[in-house]
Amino acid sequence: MKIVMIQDKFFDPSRVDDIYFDRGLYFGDGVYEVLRSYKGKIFALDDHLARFERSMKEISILGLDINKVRERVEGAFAKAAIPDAKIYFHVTRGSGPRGHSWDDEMKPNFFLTVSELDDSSEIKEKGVAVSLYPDLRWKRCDIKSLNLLANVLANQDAVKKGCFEAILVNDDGYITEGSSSAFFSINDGKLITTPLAKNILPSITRKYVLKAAKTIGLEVIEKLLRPEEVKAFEETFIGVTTRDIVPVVEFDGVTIGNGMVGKLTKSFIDTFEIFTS
């Protein structure tokens, strides 16, 4: 490597911080997690750490001990002193000369932020609109990879349409999930959601939604749905780590139910609050 340019300035490569050569920047070569706290208590930390550890193993990042990650998360959360916080962290394979293969001795790079969460009470009361977008993601969405360009494009399309979220539809015409959420529908007293597979993220919120369904007394059906089916259903909502249950009252331009947050969706919101208390 002869020179480095950052913006319009030239630098000697030996004097440039290694973070500029991070494989996360070059390739999205890393994995991440997002979790949150409620009233000073981190929610589902063990679940998130287990998923993070699995993601690391799936892409062979082996140089970071999960107990050390726990220490960093808990330490940063305590230092930030934000009762209702969003905690984001990621690990990349490390820094080095750009090349598709890697050195097994490469030291992983870890990054973490703690920030205050926005109030989500209004969207829970009024519900949100969602739009459809083709699922252009890679085939291993069960790994929480830093490769999120397809998700970003989908969500930006939704925002341009005045919607809160993009619901992804695969090449066969079936709904997979949201660009950053799990997707649920309610019809005939049953909760319907996409079954987990390699193209679906094992959402932590999804896990607790299914637990809430048992508490409420709803049968859970895991099956693929087409958008036209959902448009005729009684209620729909999405599950997002930073906001938990978000009611959907408009689906790709079609009003769901009576256009208001449904009774059973409210039950899910109330039950989820019990889990987080």
Contents of the next structure:
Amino acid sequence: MKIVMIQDKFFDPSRVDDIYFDRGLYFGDGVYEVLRSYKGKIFALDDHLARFERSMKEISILGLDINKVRERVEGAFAKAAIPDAKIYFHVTRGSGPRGHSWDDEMKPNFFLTVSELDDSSEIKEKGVAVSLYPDLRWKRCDIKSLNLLANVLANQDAVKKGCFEAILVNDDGYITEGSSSAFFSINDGKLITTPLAKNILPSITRKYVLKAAKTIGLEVIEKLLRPEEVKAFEETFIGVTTRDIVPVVEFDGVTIGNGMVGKLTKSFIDTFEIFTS
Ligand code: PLP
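Now that we've seen the form predicted on its own, could you pull up the form predicted in complex with pyridoxal-5'-phosphate?
Starting with the chain above, the whole complex follows.
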């Protein structure tokens, strides 16, 4: 390599930090996790570590021991001393000259942050509006990959429309999930959500929402829905680790129910609170 330029400056290639040659930057060649704590306790750590380990295995990142990851997460969380924290971490395949294939000897790069969580109390009380966006993603959305361009574009479109989240609609006209959340509807006393397959992320929140449905005594139906069906439903909500359950009161410009947080959605929020306390 002869030239490296960063912004307007030239650098001696041998003196440029390896992180600039990270395959995460070049290709999104890595996987990540987001978890959170409630009142000083990390929630569902084993679930997140299991998903992370699977994501790594699915893309053949084999040089990072999951026990080491657990140690780093717990160590960083203790050091940050934030009771309600958001913990983000990712691993990339490593750093090297840009080339699509990789060398198995490559050493993975690990990155982690701990920060304060955004306050969710207002959106939980009032609910949010969501918009629709085509699901432009690849065919392995079950892997929590760093490639999030389609999700980023969808969410930006939602924000531009004054919405909190974009609900993704596949080429056949069915809802898959949110740009960064799982999607749920309630109708006729039943909870309906997308079945787990390669086209959605196995959301940890989803797992606990299904557990909550059992506690509440609500039947769960896993099936694909079209946006038009959802518009006539009684309640809808999204689920994501950083905020657990967020009621949706407006769906693609249509008011859901009476425009207030539904009774059953509130039961899910309350039940989740029991799981996390
Ligand atoms: N679906 C997508 C595409 C996501 O990015 C996320 C979270 O970031 C979720 C669903 C929710 O997953 P979890 O409940 O594990 O946070």
